[in-house]
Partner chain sequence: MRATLFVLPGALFGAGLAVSGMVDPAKVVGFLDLAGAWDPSLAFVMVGAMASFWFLTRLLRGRTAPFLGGSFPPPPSGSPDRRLLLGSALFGIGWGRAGLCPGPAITNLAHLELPILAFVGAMLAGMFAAQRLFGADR
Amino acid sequence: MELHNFTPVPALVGGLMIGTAAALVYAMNGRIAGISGIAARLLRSVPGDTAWRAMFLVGMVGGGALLFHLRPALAVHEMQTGWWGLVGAGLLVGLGTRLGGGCTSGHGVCGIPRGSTRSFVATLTFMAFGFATVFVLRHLIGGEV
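For the form predicted together with the partner chain, could you give the structure of just this one chain?
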């Protein structure tokens, strides 16, 4: 198999930073740092359970902004689809993560290490559908996407 653009060291370092951040949240207030849940629960705010979510998201944007500024090479983000594709995909991601109760961070980063069967099955499912979607778009109907 041919490997392209493989960057194992930054990937591992970035992963350690992400896992450490999620563990910090757990240590601070016992919550699972699933980004879809943190964002979605801002939309139906419960008194006393909103400010930390907003602050965490502000930090996520700020941490990204800082790194993009310091290391412009990290700011590369090549969109894979146009407006309608982005809006359709965004709706699916929003709807799907709320029905499924989590995303890559809540189910993958936190749920699997906690030994959650639901998170394990959810992660296998969204990975499988991610693989299948890219296969269909790139190799069955798309050609060059």
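Given the form predicted together with the partner chain above, produce the structure of the same protein in the form predicted alone.
What follows is just the one chain, with no partners and no other molecules.
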């Protein structure tokens, strides 16, 4: 097995930043930092509950844009699939987050630390299907992942 793009220090720093952000959102707002829930509830605006959601999403996108500006070598410059593959994957992720009652960030980063059984099962399901997808693509179809 070959490890490609193995970067433990940036991964650790990124993980600490994500965990800190999730803890701060929960401590300061009593809310879960699940991106699909934040975005969905931003679209269904509730008075008094919109500003923090908008700021969180702007900060996410802005942080990525700032890092791209400061360290462009870290950015991925080519897609592994075409536009239709990207659209299809996005639709499947969107459908999965609605069916699963949240996304990987909500369940894996926020739900498991709170001891949520539902989040534990959801995260196991995400991981199992991710492993199965890689297995099918690499060993049955023969493609690169």
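From a predicted model like this one, the values you see are computed outputs, not experimental measurements. Heads up, when I say rigid core I mean the largest set of C-alphas that superpose within 1.5 Å between the two forms. Numbering follows the first chain given and starts at 1.
Core-superposed comparison between these two forms: CA of L43 displaced by 2 Å or more.
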